[in-house]
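Let's start with one chain on its own, the form predicted alone, as structure tokens.
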Amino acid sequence: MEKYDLIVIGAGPGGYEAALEAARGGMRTALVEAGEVGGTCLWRGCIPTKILLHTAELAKEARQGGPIGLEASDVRVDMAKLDAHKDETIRGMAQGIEGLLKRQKVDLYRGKGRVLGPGRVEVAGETSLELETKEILIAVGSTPAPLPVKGIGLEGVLSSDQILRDPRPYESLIIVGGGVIGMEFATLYGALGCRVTVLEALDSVLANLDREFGQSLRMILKKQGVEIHTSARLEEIRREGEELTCLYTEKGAPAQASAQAVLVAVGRRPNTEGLFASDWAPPMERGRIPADANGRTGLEGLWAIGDVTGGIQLAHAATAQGLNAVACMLGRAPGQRLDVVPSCVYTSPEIATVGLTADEAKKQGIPVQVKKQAMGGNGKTILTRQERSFLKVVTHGETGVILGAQLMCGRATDMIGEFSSAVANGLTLAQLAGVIRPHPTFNEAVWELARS
């Protein structure tokens, strides 16, 4: 029986980065993965959606390029070629990860990992085998959450995993769910020229973010022909000829919408089914594994990170949690700040946020000051013809320390890193004001806001 210092179950960003870190720290490490190395983020989430969004946005810009001298109104996207490009890119990135694992001497086992007991892991593949270890790290991620409504199993009703596996040139699409996943797909298919209808049960889209994001994005997408219904609760899906019809109530009144396909994007659930032997499992809550900030569970030698813990479902958060867990295993101080985690939405314009919103700070009794900078005068915003854009920074009303930032603008997902560093290090706007940014860039708006 092979013996290890650490076995990681799940080869997504949290799992494979933790395995690499452990190997660098001198731990004999194994990584167990039932599917593809890279996990949901690489194969069914972050990367494929951004590949598709990039091409869709290029096509939209080309079609709308007349005013700036770009005559390409007949441009179209060949979805078969785009899908092939997506798959080729993902395979190349997966091979790169496998190369890193090999160089760091991390043993990769392909099969479903199952925890049999303290320090014992079964790998069920073509042939099953049992491994022994000092520590076990669970990083199995999550799967799309099902929606218990009649008709959910009809052909053409898709999860985000399914629609990314086989993206098609739909003429019409209904998206159930106006969260991050739903709004990214609304942006994607809207840019492809598809007639998109969004049904969101809450009273706004992107409801877990600053409310101005949802309001602004709704107006932008409406101009592009995307129809958004809030306070809209799905009741049933029916097949009617070549289309699917969603029956829903909107603010209590019955309504319906029809399309070629329905995308259900109402969140994700921990992927823990069959993960533990019946006689040895940690305390669990509705499938999730509670863990402390450094990944410790209720059982000695068992750690958990990422989506499976029920916390923030972000690849970079899982990576940071994994690095901290390994540091603790090695007897080192955790080096990642888990209280400052940026969130990004790859709509157009992009959305990014970190730290506290003004409302959140006020609820904590913190005196706040909010400074907002419209991007209408920013040179890069003007020349790239960005839609409604702004920066918003929340500072402590007495000390001026930056508590959080909310960005909706071009390259917001790249710019948010500056504010993440500012929040983590207790910087003030006055300190940001003393640092020169290049012109013309989106980022120089930070300099302007800080000096205003």
Ligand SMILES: Cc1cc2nc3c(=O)[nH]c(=O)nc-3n(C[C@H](O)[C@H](O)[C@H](O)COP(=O)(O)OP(=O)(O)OC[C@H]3O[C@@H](n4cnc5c(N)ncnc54)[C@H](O)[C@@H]3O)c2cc1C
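Shifts are known only where both forms have a C-alpha. Positions refer to the first chain, counted from 1. Predicted model, so just to flag it, every value in this text is computed and none were measured. Superpose the two forms; the largest set of C-alphas matching within 1.5 Å is the rigid core. First, how it differs from the form predicted together with the named molecule.
- Core-superposed comparison between the two forms places the only run of three or more consecutive residues whose CA atoms all shift by 2 angstroms or more at 278-280.
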Contents of the next structure:
Amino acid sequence: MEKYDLIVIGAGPGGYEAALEAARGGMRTALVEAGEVGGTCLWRGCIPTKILLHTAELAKEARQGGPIGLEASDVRVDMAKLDAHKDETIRGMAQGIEGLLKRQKVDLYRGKGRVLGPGRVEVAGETSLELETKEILIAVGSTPAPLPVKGIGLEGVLSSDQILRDPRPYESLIIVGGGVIGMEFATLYGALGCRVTVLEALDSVLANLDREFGQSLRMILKKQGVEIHTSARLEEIRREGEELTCLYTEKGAPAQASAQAVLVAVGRRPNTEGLFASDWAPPMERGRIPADANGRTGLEGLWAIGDVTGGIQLAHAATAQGLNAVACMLGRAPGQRLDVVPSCVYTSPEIATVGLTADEAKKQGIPVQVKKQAMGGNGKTILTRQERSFLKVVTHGETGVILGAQLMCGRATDMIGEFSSAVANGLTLAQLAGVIRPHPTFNEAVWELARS
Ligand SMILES: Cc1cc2nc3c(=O)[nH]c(=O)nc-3n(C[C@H](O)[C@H](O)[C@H](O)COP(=O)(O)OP(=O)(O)OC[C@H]3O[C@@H](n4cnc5c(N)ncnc54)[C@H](O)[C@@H]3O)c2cc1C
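One more: the block was the form predicted alone; return the form predicted together with the named molecule.
Now the full complex is given, and it begins with the chain already shown.
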């Protein structure tokens, strides 16, 4: 029987990065993957959505380019070619990861991993085998949660996994769920010229972020023809000829909408069914394995990271937690700050946030000062013709230390790194004000805000 220092189950951005780090640190490491190396992020999440969004946004910009001298009004997206490009890019990136694993001498086992007991893992692939180890790291991620309504199994009712596997040029699409995933798909299909309707049960889209984001995005998408219904609860889906009809209640009143396809994006559930073969299992909450910032589950020799822990469901959070877990196994100080995790939404303009909002700080009894900068006067925002853009910074009312930032502007997802560093290192706005930003950039708005 093969013996390891560490067996990682799940090769998403949490698992494969942890395996590489462990191997670099001298641990004999195995990685068990039931599907594809790269996980949800590479095959069904971050990467395919952004590949599709990139082309769709280019097409939208070209179509609207008349006023800036770009005559390409009949531009169209060849979905079959775009899909092939997406698959080729993903396969290339997966090969890159497999190459890294090989170079670091991480043994990759293809099959479903199951924890048999302390230090014992079974891999059920073409043939089953058992492995022994000192440490087990669970990084099995999550999958789309089903919605228990009538008609959910109809053809054309899709999860994000299904729509990304076979993206089609729909003329009309209903998106159930106005969270981050739902709003990225609304941006994507809106830019492709599809008639999009969003049904969100809560009273705002992007409800877990600063309220201004949801309100601004709603106005921007409305101009592009995307219809957003909030306080809209889906009751049933019916097939009517070529279309699917969603019956829902909006603020209590019955309503309906029809489209070629329905995307259900209402959350994710952890992949823990059948993962533990014996009583040796950590305490779980609705299938999730709670763990701290270093992946500790409370069970000696068993660690858990990423989506399966039910914490922040983002690729970089999974990676950071994995690196911390490995550092602990190696007896080193964990280096990743899980208390400062930036979060991004790839809409147009982009949205990014880190740290506390003003409301969150106030709830914690922290005196705050909020500074907001509309970016209508920012050169780069004007010349790239961005929609309504702004940045908000929340500082401690007495010390001036930056507690959080909320951005909605061009390249917000890149700019948020500056604020992540500021929050993590306790910088003040006055310190940011003394640092020169290049011109013309979106980033200049940070300097303007800091000096205002
Ligand atoms: C549409 C969409 C868009 C997203 N966009 C972004 C984004 O832009 N940025 C961002 O940060 N996050 C994004 N996310 C979230 C991100 O994909 C996840 O947070 C991230 O992939 C979680 O990483 P993980 O390592 O915990 O798990 P996963 O990436 O889910 O990987 C888990 C792996 O474990 C494998 N597995 C499961 N069970 C077993 C088993 N028993 N044995 C062996 N292998 C097993 C699975 O096959 C999978 O490969 C997006 C998600 C979706 C769905």
